[in-house]
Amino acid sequence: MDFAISYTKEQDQFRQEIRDWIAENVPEDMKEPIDGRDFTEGQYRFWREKHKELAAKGWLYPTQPKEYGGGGLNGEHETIILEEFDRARVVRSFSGALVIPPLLVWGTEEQKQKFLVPFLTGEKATWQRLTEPQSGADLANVQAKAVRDGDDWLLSGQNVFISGRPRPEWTPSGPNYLHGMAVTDTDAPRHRNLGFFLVPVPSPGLEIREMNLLPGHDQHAVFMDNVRVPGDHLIGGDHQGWQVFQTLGEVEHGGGGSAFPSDEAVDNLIAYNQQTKLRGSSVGSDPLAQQVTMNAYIDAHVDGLFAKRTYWMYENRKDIVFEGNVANVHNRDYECRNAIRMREVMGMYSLLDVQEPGAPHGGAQEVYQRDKAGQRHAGGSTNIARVILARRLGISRTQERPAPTPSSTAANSGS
C-alpha cells in the first residue's frame, strides 16, 4: 500500500514556481540560521523587503482573505508553500500572526483596513503582549490598567517574555504595535473587566528591553507608563478584551492546526543513527538506540496527524471542539520527551553548539535542547492546556465552549 502524498500536475507546477523564486531571490547567507542568535541586522533588513514581495504574490499569508492583503489560496497551496519554505530555511513574517483571527472576528471594517491590511502585506508588524511578571499562565489575572482620557486610553503596566524580532537597536525599528489586554474597569468581575488594545510603537512612556535568556535574545520586557492609545486601537468593546483574546487563544492552542507540521529534530536524530559510527558500527545498530529513536519518530508522526486533522477541519469550517487542544497538549509533551531521547542517543554530542566543529547537524540539536527547556510554559503552561482539554472533553467540573474564530463564524454565517 502506497501512503505517499500525491500531487496534481498544477500543484507540482506551483511547487516549481516557488522553488524558482527561492533560487532567484534567496542567497545562502540570507537563510534562517541554525541558531536564531546568529540572525543579523542585514538579514532582518533583507527579509523586511522580501516579505512585502511574498505578500504581493500571496505567499506570506496564503489562506488569509485576499481583500485584506492575504493570498486567498487554499490549504493545498499553503502546504506546498510551507514545505518549500521550510526546506529552504526561508525566514517567516516578523509579525505576530495570531492577531489576525481576532481582527477578522472582532474588528470593524475600518480597523481591518487600518491594521489587518498592513500586517498581511508585510508593511507593518505587531508583537503579542500578554504575559505579566506576576501572573504567568493565568492570563485573566491582568494588572495592566487602561484609563479613559477623552477619546483615548492611557495604559500602564508591565510584560515579560514578549517574543519578536528585530533587536531594539536595529533599523528599521520594530514592531509597529503591541497587542494585548488591559483592565478597563476595576469594579467589573474577572473576564468582564478587560479591553484588547493595539499599542503604537514607539510611544511616549513605552519602553521595550531585550531579555537575554536561554533560547536567545528574541524575548523582551515591556514597560508602559501612561502610554496614550487612540480609541480606535481598542478591538471589540471596552469590556470584551477577554473574549477577543479567546479568539486568539483558540488558534494559538491548536485550534488552527498546521498545514505542514515538520520535525527537523527527529529527522536529524534518524540521520544520526544511520550515519554516525561508534566502535565500527552505526549508532542505530544498537537495539536501545533503535527503540528510543523509533519512539521519537512515532511521537512526531502522531503529532503531525493531530495538527493536520485540525488544519483540515479549520480550513473546511468544521466544528472544532477538543481536537485542537488534543494536538496542543500532545505537542507540548512529546517535544519535551524527544529532547530527552536525543540526549539518550547522542549523549554529550547533543549539547555541542553551532560553534563546535564536531557538532552533529551544525549544532541544531543543542538549539533544540535550549528551546525545549521552556516548552511547558510557552503560549501558556501545559497544566492550563490540560485543564482546557478536560473542559472541552466534558470531564472537568466546568465545561467550556470553543471561542469564535474566522472559520467558525464563516461556517455559521453560511459564507
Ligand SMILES: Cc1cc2nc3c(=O)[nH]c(=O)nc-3n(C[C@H](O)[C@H](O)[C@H](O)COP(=O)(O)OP(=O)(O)OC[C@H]3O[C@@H](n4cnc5c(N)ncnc54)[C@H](O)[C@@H]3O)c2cc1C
The other form holds:
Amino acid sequence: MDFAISYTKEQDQFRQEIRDWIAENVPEDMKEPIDGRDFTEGQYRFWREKHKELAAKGWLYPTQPKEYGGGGLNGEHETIILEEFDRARVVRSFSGALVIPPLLVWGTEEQKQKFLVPFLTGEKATWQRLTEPQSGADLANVQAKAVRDGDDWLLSGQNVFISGRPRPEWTPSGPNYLHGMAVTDTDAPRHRNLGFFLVPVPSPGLEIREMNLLPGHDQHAVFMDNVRVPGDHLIGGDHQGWQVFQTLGEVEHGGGGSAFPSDEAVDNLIAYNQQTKLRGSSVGSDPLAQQVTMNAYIDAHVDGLFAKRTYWMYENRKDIVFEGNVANVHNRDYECRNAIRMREVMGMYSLLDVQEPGAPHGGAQEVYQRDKAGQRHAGGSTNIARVILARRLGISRTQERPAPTPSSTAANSGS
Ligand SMILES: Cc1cc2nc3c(=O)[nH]c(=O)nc-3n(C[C@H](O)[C@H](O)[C@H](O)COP(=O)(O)OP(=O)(O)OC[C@H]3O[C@@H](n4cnc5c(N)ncnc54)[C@H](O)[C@@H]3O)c2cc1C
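Now that you have shown the form predicted alone, what about the form predicted together with the ligand?
In what comes next, the whole complex appears, and the chain from above leads the way.
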C-alpha cells in the first residue's frame, strides 16, 4: 500500500503559483530572521504592504470567509501555502488571528464589516490584552474596570506580557486595537461580570511599554487610565465577555489545530547528527546522541499528527472535545523536552547565538533555548491547560464543555 501524500494537478499548479510569487516578491533580506530580535523596521514596513497583496490573492487567511476578506480556500490549499511560506521564511500576518473566531461567532454584521474585514485584509492589527499582574493562570480574576459613560465605556487597568510586533516607536504604528476583557458589573458573579472590548490605539490615557524578556522585545506592558472606548467596540453583551473569550481560548488552546506543523529545530538536530564529526565519526553514531535525537524526532512526529488531526476535525466541523487540549499540552511540553535534548547532543554549541561565526544552523538553537523558556506560559500555562483537559475528560470537580467556535456553529468558517 502506498501511504505517500499525492497532490492533484490543480494543487501542483497552485504550489507553483506560490513559489513563483515568492521568487518575484520576497528578497533574501526581507525573510524572517532566525532571531526575532533582528526583525527591522524596514522589514516590518515591507511586510505590512505585502500582507495586503497576499490577502487580495486569498493567501493571508486562506480558509476564512471570502465575504469578510478571507481566502475562502480549503484546508489543502492552506497546507500548501503554509508549506511554501515556511520554506521561504515568509513573515506571517500581524493582524492578530485569534480575534477572528470571536468576531465570527459573537460579532454583529456591522462589527464584522468594521473590525473583521480590515484584520483579514491585512489593513489593521490587534494585540491580545488578557494577562494582568493579578490574573494570569486565573484569567477570570480580571481587575480592569469598564464604566459606562453615555454610549461609551471608560476603561482603566493594567496588563503584562502582551505580545505583538512592531516596536511601539515604529511607523506605521501598530496595533490599531487591543482586544480583551474588563469588569462591567462589580456586583455580578464571576464569569458573568465581564465585557470583551476592542480598545482603539492610540487613545488618550493609554500607554504601551516594551518589556525586554528572554525571547526578545515582543512583549509589552499596557496601562489604561479612563480610556474612552465607543459602545460598538464591545463584542457580545456587556455581561458576556467571558463567553466571548472562551471562543478565542478554544482555538488558541489547540482547538483549531495546524495545517502544516513543522519542526525546523528537529530537522536541524538530525542534520547536526549527520554532518558534525566527533573523533572521526558522525555525532549520530554515538549511541547516546542517537537515542536522545530519536526521542526528539518521535515527539515531533507525534505532535504533528495531533495538530493535523485537530486541524482536520476543525475544518470538517467535527465535534472537538479534548483533542485540541491534548495537542496543546503535548506541543508545549515536547518543545521544552527537545530544548534539553538539543543541549545534551550539541553541548555548548546549542548556546552559540546568531552573532557567533561558528554557531550551527546560524544560531537557531540558542534562539530555541530562550523561546522555549517561556513556552509553558505563553498562550496560557500548561498547568491550566491540564486543568481544562481534566474537566473535559470528566475527572475534575467541575465539568466543562467546549465553547462555540466558527467550526461548531453556524458562523461561516469559510471552507
Ligand atoms: C512569551 C510570552 C508571551 C505572552 N503573550 C501574551 C499575550 O499576547 N497576551 C496576554 O494576555 N498574555 C500573554 N502572556 C502571558 C501568559 O498568558 C501568562 O504568563 C499565563 O497565562 C500565566 O499567567 P502568569 O504568568 O500570571 O502566572 P501565574 O498566574 O502567576 O501562575 C504561576 C504558576 O502557577 C501555576 N498555577 C496557577 N494556578 C494553578 C492551578 N490552579 N493549578 C495548577 N497550576 C497553577 C501556573 O501554571 C504557573 O506556572 C505571554 C507570556 C509569555 C511568557
